[in-house]
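So this first bit is one chain, no partners, the form predicted on its own, shown in C-alpha cells.
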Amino acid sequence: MTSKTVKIDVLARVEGEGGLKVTIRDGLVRSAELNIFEPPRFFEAFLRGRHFDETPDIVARICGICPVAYQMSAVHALENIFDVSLSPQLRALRRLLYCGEWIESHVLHIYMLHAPDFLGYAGGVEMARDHGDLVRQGLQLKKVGNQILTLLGGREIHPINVRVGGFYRTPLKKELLTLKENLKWAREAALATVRWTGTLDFPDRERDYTFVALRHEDEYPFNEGRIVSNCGLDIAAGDYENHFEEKHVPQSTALHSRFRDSGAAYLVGPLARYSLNFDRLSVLAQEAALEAGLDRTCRNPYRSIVVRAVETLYAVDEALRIIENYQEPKSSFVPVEPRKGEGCAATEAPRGLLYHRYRLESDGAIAEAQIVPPTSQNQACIEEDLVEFIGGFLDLSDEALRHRCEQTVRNYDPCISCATHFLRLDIDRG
C-alpha cells in the first residue's frame, strides 16, 4: 500500500491536547497509540506536606468540569482515616452535589462536544446554527447542574464548601426547595435528550468489555460502594491497588492502568456502570432506556452518549427525591482530630471510577498521596478500540477516516486534562 501520513494537530472537544498515531499495514489496523506529551502536572506532589484540611479545595483544581469528584473522593478517603460515619442528611446531600456534577457535565458533553459528531458538524457553535432550539436546551439543562453546584458549593467551579465530615455551611430546606421548579422542567428535558440521542445513527460496533465500576446495595453509585466487574471482580475500595495498577509506556507521558495480575485493559465510566447498575437506576431512567433501544447492557461506545442522557436523568430524577426529603442537620460537619495512618477511596466521576489514597502524619500532614483519574484508566481501551473498530472503516477517505478516529476517543468523553492532555493524528498507511 501507498504510505501516508494524516494528522490532526489538535484534537476538538475533548479537554485537552496529545496524538494519536494509528499504523495501517496491509489493510489491516497493526496499532493505535496515544501519544501524549502533556507535562506532569504534579498533584500528588504538592499535595505532600499539606494539611489534610487543605485537600478538598487542592484537588478540586484538577478539573473544572469535575471538581467534585475529585473533592468527594478526597474526602472519603481521608474520613476513613478517622473513621468519621456522616449523618443520613450530609449523606444526601454530597449524593445531592454529585447530581448537580454529573448534570453538567453529562450534557455539556452530550450537547457541546459529541452530538456534532452524528448530526455532521464540526463543533457546537456550527451545530447551533441549524439546531438553535436544540442547543438552547441543552445549555439551559446544564445550568440547573450548576445551580445545584452553586447553591451547595459555593460556586460553580472548583466548589469551596465542601470538607473533611462534611460542609462548612448546609443549606436551609427553603434554600433547597428554589431549586424544585427548575429541576421539574430539566426532568422533561433530559427524558426528551434520552429520546433524541436515542435516534441518532450509530455505527454498529460492539466490543467485549471488562466493564469496572462501583455497586452499591441499594443506590446507583455515585460516592459509596464496592469496585465490581462482569467477570467476577467484588472488591472494597482498600484492595484497588492488589487488583489495578499503572504504568509508563513510551509513547506516552500519561500513566495506563490495567489489571496486575493479567495486564488486561479494562473499561470504566457510562458503559460499565450503566451495565453493572441498571437495575439500580430509577424506574423513570429504565424506562426511558429501553424506550431508546438500549438492553440492559451496552457495549457500542458509540451508543454512550445514550447512556450520558440517561444517567443524566437519573441525576435530575435523584436531585428531585433528596430535595423533597431532606430535614436540616443539627450540624453541618462532624469534627475530626489528626492521626497517623491511611485510607482510601472511590467514586463515580461521571467519566468513570476515580481512586485516591492518602497516608497521614500524627498532626494531619500529608505524607504521601496517589490519584487515578477514570481517563488514565481508560486509554488502553480508548487504543483497543481503534484497532478493533477503524479496521471496518478503512474505505472511508482519510478526512473520513480521521472524523471517525475522532469520534471513537470522544465517545469516551476523555478529561485529559485530569490525567494529561490530548489529541494530534497521524494515520501510517505504509
Given for the second form:
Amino acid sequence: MTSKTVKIDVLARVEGEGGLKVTIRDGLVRSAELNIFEPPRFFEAFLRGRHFDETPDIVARICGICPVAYQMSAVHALENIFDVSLSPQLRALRRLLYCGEWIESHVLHIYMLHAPDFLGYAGGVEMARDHGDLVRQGLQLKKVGNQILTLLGGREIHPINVRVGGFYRTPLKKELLTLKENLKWAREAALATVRWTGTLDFPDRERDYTFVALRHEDEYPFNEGRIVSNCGLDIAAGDYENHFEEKHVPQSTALHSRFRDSGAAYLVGPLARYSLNFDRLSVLAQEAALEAGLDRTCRNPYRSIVVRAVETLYAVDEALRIIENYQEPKSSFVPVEPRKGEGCAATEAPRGLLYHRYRLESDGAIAEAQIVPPTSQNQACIEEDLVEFIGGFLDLSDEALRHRCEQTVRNYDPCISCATHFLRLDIDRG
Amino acid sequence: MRGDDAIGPLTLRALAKTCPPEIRLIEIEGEATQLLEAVTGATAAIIIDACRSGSPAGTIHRFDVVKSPIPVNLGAFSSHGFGLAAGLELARSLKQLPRICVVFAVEVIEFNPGAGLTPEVSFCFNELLAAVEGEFERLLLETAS
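Let's compare: the form predicted on its own is above, so bring in the form predicted in complex with its partner chain.
Let us now look at the entire complex, which starts with that chain.
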C-alpha cells in the first residue's frame, strides 16, 4: 500500500490561523481535515448581559473585513424582537453600506489573495512586482468600497454609525453624491476585473453542491430574503435552526454546520448566491458574467474569483443606483423600546449566509446570542472539495500539490477568525 | 482609545504642537491601502505603531524599512494579514516606498476600550517622542542638503 500525507501547518492568505491535513492511500484521497486551531473568541459569551444597543459595536469587532455583515445580521435580528420596520431610505442606506463591504472584501480577495494562485506567485506582494498596474487597479477599486464605509459607517474598519433602528447619522444627498464619480470609475474597473478573471486558467473541476443563500423577491440579496437552496429548501430565517445544526469536530475550534436531517454539507457564499439569484443581478452584471464564460449556475469553485468579480460589479452598479435615488430621511432611526423576546435574522456576508439569534430580557439585556458565520457553514464543504478534487492532482509534485490544496481552500475566502466563536466544553465528572 | 493601542495617535497629538510645517501628520486606521496612499509620493515616512513581539512592554523598536522588511514576529494583528508590514512590502513592490522609511514599534500589553496607557508604556512615551523628533531633525537636515 502506498501512502502520502500532505500537511500544511499554516494556511497562507486566509484570515486567521488554520492548517490542513490530507491523507492519501493507494492513489485515493481518504480524508481531508481543515484544522482550525485559532483560539476561540467567545463573542456569544461576551454579548450575554450587555445591553442590546451595544450589539452593533461589539459584533463589528468580530471581523475587520466584514464588520458590516455582523452589524446587519445583528440589527435585523434585534429589530425583529421590537417589531419595527425601517423607512425605505434607511433600508436603502443599509444596502449601500453592504455594497461598500462587498466591494472592499471581494476586491481584496480577488487581487491580493486569490489571483496569485492563478498567476503563480507566493502572494499579492510578490505579484505586485510584475503586475503593478493590475494591483494598483485592485487597490483603487477596493478604496471605493472603503469610501462608502467611511461615509456611511463613520470609519472604514469596524464602523460605528449603525444602531438598532437605523443609523446615528444619515448622510446628506450632497455627501453621497461625492461618491458618484469614483463609483463610475469603479464600474469600469469592476467590468475590467470580470473580463480579466474570466481569462484565468481554471482547473476543470465541478461538484454537485447543495447551494444555500438568501433569495429576495426582486433584489440580489444583501439584507433580506428567504433562505433557499437548489434542493427545494425555502424557509424564513426563523426556521434556520430547525434545518441546520452546528457540531463540534475534533480538528477545529470552529463548529461545522450541516443539514440537521441528512447530515449533509452545504455551500454558502458567492457561488451559491450567484447560482440561486442570477436573475436578480443587474443586466450589466448578467451580461458581464456570461461574456466572461460563466453559466447561470457555477459549480466550479475555482471560478469563484470570477463570481466575486461579477458581484463586485453588481455592488458598484447597485451603489450608484441607490445614490441616484436617495432622498434624505426625516429621521436617522426608528426609536425602539426594550422588551423581552427572541429574534433572528440572516443576511449575506461577502463569504455567505450569516445567521444571528438573540434572546433579550425585559430591560434589554442580552440573555443569549447565537452567531453562525459563513466559514463555519462551509468547513464541511471545503473538506469534501479536497477529498473529491485533490485525487485528480496526485501526479503533481509535493510542492505543487500542496499549493493546489491551499488554492482549493482559498476558493472559499475563509475567515477563520470569524468562525472561531465557540469552544464546546465537555466535562467528565466520572 | 483602547489602552496602549493608542500609542500612535497619542504620539501624533503630542507631536502636533511642535511639528515643523514641512512634515504632515496623518492618523490612519491600519488598513494597508490607506498606508500605501499615505506614503506614496512622500520623500520620507516615519511610522509609529503598537506591536507585540514578546519583548517587555514599553520597549521601543526602530526599523529602517528601506534596508529590510519588518521582522515577521512583529507582524501586526490584522484582518486578512494585510496590515502595516504587508502594506509597506506592497509599497516596496510597487516602487512607492519613500526614500527614507522608518517604523517605531512600541511593545504594548493593554487593549481594553476606554483604558489609558499602562505605566510601562507611559514610561517610554517621552523617549519615543524624543526619538521621533530626532528623526524629524535628521530628515529636515538631509532633505535640505
